[in-house]
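Just the one chain here, the form predicted on its own, laid out as structure tokens.
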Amino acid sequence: MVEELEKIKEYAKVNHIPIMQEDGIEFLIKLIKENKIKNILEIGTAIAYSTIKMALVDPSIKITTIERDEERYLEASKNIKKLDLEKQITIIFNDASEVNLQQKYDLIFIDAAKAQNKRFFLKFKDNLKKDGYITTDNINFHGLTKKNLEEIESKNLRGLIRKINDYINFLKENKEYTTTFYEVGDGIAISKRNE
């Protein structure tokens, strides 16, 4: 088991695919651990690394998780199958915006294309149970929210990281949730809805 993650981990490593920082995944089991996390949606599989490291905490949990590039929908299809997850793991291959669910879950994760941010927390955030939670990964985008938009050189970036920091402000100025932001891992938000 361990080995496999090893393996899952050297193989986005070496074709620069991003996947969760350690610390940033241990934050998340800890979350799921205590609130009894079953049910998880996550936008974003890439090669299922943090997929399958969700699913190891209990063998009841539960997780729907989408991928739109066909390469990395394939790897992360191989490696939910080499690890014997296919019960716990639904794989979805599309775009998320096209996928429509009637399911609600404990837990969404959002980890996909970030310029999408909020259009995910839109579409998906019906598909919440009442006392759930909305994660999202990658809010310090490698420290470059935090930083001046002129010392950013390039234009797409600079794009980029203005639209992370659009969502950033609609978390922190949303009436119907109230959003927590830890400085773990990438940077990780957790959104509640106000009772």
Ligand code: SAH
Contents of the next structure:
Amino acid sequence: MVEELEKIKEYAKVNHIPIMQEDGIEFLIKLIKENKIKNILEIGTAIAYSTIKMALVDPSIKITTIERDEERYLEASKNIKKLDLEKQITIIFNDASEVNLQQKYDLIFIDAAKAQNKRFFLKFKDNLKKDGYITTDNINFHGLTKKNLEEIESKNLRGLIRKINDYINFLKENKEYTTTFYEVGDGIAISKRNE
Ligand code: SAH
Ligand code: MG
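Rather than the form predicted on its own that you just supplied, could I have the structure of the form predicted together with the named molecule?
Below is the whole assembly, all chains and molecules, this chain first.
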């Protein structure tokens, strides 16, 4: 099992797939354990690294995860099968903006296209249980969200960073949810609905 996980990490490295950093995923795992989280929705499967790590916390955990890229979806399916986690993990091969779910989850993990964070937060918040959590990865985006925008040369990247900053402000100003930002991994936000 450890060996399989190492292989997945190696594949991610070779193919430049941005899977969660070690301390980031450990942080999420702690949240899952402490709150006895059982039902998880993940937006952005990639090759199923984070999904597999979360599923391995406990066999009673069920995860639905969404991926739009076919090659990654196929690789993710293969990895889940290899680790014998098909009963725990369901992958939906589609663009998350096209996916409508009825179920409610204890944890919604947003880790897809960073410019769409707000869109996914608003789209899926109705799928969150009353005392559930919405977590968002890559809040720091390699430290770039803390930089002066003028310092970023690429126009596209500047646009992306602006969008992530807008999302950070959206979370900070949100009256319905309280968000805490953690300096772990590439920056993780945890949002909880107010009582
Ligand atoms: N959670 C993974 C990493 C995800 S990387 C891990 O830590 O192991 C982000 C993934 O989101 C990419 O594979 C990308 O194809 C996918 N993605 C981006 N936008 C998406 C969208 N709108 N719908 C579904 N998947 C999306
Ligand atoms: Mg990420």
